[in-house]
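Just the one chain here, laid out as structure tokens, in the form predicted on its own.
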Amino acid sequence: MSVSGPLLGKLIVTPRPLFDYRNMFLLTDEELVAGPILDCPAGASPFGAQVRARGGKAVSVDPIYGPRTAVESRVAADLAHVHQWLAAGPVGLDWSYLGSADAMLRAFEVSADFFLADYAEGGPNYVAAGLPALPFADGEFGLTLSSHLLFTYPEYVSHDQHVSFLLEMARVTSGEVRVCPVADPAGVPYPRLDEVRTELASHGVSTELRQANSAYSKGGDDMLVCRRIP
């Protein structure tokens, strides 16, 4: 399946806020404070800060974390890229969920400010690392969340990387790994999802699909849930 319209064209860092995470991952109030939660990759999301403000424990991990000036520059550049992408008229976005391009950008800008106000280089809450090698112990987190990397960029993340990334997240998680969406920005489902799930099962990781309450793109409201088989 293919669609017409401009592609994102690069891996971008986005500042999706807590309300988006609730919808994407069907998070309950109890899950937010049960923790610890790993956000991987977290990008410029203020999710971790918002969880901690509610008394929970969350760790954000992303390879972009480093000197503040570099992080600020990356966030600003990627927000500008999203603005240009939206102006070009991308195909498949679900405006019944997003509202409008202006509303989406305003939400992202506010979230980015919240993230930057909380961001601290080298602290325990923001860990500079990336898949498939996370600096955490087996089962260190009760829940791991991963949005808009796997399945979103099939042109940048290979089939083998999808499997290795999911296995690594499952390794550090005692409960569920939740991944959303399982489609690209145009709503095209990842074509090799069944193969990924078969390979995960062969490594002792069970999977299921759940329908989320979020749809950035039409048809893009599925969430993949992974869990190590005892």
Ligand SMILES: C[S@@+](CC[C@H](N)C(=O)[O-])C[C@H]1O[C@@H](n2cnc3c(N)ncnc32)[C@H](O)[C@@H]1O
The other form holds:
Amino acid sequence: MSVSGPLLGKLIVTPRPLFDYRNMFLLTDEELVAGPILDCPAGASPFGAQVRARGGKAVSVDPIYGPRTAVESRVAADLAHVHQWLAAGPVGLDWSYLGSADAMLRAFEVSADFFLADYAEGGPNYVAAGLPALPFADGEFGLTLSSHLLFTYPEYVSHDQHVSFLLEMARVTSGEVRVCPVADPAGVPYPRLDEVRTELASHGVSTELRQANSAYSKGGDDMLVCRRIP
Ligand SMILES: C[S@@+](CC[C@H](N)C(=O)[O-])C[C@H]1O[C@@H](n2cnc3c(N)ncnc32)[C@H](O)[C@@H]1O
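Shown: the form predicted on its own; wanted: the form predicted together with this ligand:
Next comes the full complex, and the chain you just saw is listed first.
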């Protein structure tokens, strides 16, 4: 499949909220409070704060976490970049889900504010780290969620990195690792998904594809579910 339209052009920090995570990962109310959830990469998402507001436990991981002023500047700069990208008319976005560019930007701004209000450098809820090296014990999390890094940015994440990132998330997870979307922002499916799944299987990680509700792009609705084979 080929598409045309302005490219995103950089790996941005985004603030998708719990509402989007519920759709992307088919999360139930029970799953939200069942046990520790890892959000990696969390970026500027308030997902962890929203899980904790509901009585659950969640840890957000992203390499950008550090001093508040730097995080605030990065989030503001990347929201401005999203604004420019939307103004340039990107193709493939699912407007039946997003509503409009203005509605998407309003939701992003509120989410980013919620994230920044909760963000604390060096605390247990926001861990500065990056795949493929997570500072957690084997099976520490019951569920791991990973949105809009793997498969979304094939120009920045190599094939081998996809495999090592997924193996590392499977290592720290006793239940499922859910990854969404498995397509780029224009909805183009990741071309080497079958190879990734074969390599994961050879390392003792089973995979399946499940249809989710929406991942922003038409054609980007599938989620990849990975689980260590006992
Ligand atoms: C598009 S954001 C997604 C954030 C959030 N999941 C969402 O959907 O709004 C991608 C994030 O991946 C982070 N990232 C880049 N390289 C990474 C790595 N090696 N390990 C973990 N996160 C990484 C970036 O800092 C950025 O915040």
